[in-house]
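A single chain comes next, written as structure tokens; it is the form predicted alone.
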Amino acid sequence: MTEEDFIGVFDSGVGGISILKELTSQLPNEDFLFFGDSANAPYGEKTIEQVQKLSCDLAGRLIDRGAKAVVIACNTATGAAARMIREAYPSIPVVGVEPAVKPAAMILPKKKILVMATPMTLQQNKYRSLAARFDAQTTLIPLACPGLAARIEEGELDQADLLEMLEQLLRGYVNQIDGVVLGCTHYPFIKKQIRKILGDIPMFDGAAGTAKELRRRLEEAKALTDRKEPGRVIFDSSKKDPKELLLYEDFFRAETTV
């Protein structure tokens, strides 16, 4: 491992696209490569052994071909194989996500906050864990949201039929809550639409705990590069389609911070 390797960065499909934009902004001189795996997304509606092969196979190529590090923006895929992955590849820092309960919990205590996630992310014993540690400090209310990172991954998200995907899911908790935790990385590129329905309240995505980890590990493993150029971003998807890419680029270039 050099440090002039670059840094690989999977997901199931756009939705990690979300973490490498803070990545890029944390370290904006390391050299980046962008998995989707968006032939098989959404890795959140598969069953944990399924996000354990396909998350184990991802990891392994991207290091055969010159990774010095991975990064695993998927919280589903992170909760099934990254143990497995950190065991396969123990000299390689293996970074993953988890929904950003802690933050909220800690900017929101003694208030109600949504935790919104993929059907396996909120069934995996690593949620139901972190869950348990601020069940005294907080009131979490976890919102299964089937269908939506499969929505998010065609894009065009003005459009009414994601809308209204999100008042069936929301609409219950309008009024009701505190704060939002976008516990799967394709939400926060639909950060304006939820607040379309639940008003302008906190929302807690894990990115930035993911950039500072990652950071963290690269200079403890003394990988981080010193060249003061920017460094450069490819995309790559298991769906062999330019189109694909080209919506990988729109959503690299797309507001996630609203």
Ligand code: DGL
Second form
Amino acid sequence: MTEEDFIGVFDSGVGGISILKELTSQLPNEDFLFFGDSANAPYGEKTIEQVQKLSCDLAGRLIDRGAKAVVIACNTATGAAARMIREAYPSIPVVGVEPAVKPAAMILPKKKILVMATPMTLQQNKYRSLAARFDAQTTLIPLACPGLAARIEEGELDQADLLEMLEQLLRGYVNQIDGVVLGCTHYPFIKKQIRKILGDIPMFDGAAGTAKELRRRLEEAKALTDRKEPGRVIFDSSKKDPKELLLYEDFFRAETTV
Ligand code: DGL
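Rather than the form predicted alone that you just supplied, could I have the structure of the form predicted together with this ligand?
Following is the full complex, with the preceding chain placed first.
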């Protein structure tokens, strides 16, 4: 990949790959550079200042490498730092992700929707004002999931310890809710495991909305590629272990639409 004309995508770790999958499917001719900050994951249990610093640094490094647009493929980092990044780089399209409360409320009006997310996402004003917009339409039940993103970072998603963690988090909601918002980009990788506990209920994530918004912003900036050949995807990580990049490729191949 020439170090220009690519879209930089970052997350605290593997989670953003669930967004990357949708971006590459909706914008197949674009080149993408995905950066996972796995050495610093999880973000959702840090202070807001720490997440702001890490996110602004990562966005800056992607832009220095030549990114024509940046996708913050992390709900936690979007809530903490999207505004700062946009202010620092006003000429670059910067697209974030937010919990998919809006599509969930439209499809399940007057129903009970569990919003699974990191502790930090649910504490932020950004989430509170999003939830307040849909409160009259539907019942949103926030569920902070400390430890879950960190466990997903390790891979091996069918192991008993992960199912046990989910069982503990979700057991009080069996037959009590009508849908789930996956408000952390790590969680689409464990849809099957969540369904094992909650049954076959609708789940919503922010990937499609993020890809649509990225296309709109690139069109607006006249920055969509005119290449006809398939774009390339490069992975990079702050965890300098070659195994980490293989893990990212495994996640990129994993099914998230089940
Ligand atoms: N994947 C991220 C999110 O969407 C953050 C997970 C974490 O690092 O805590 O919030």
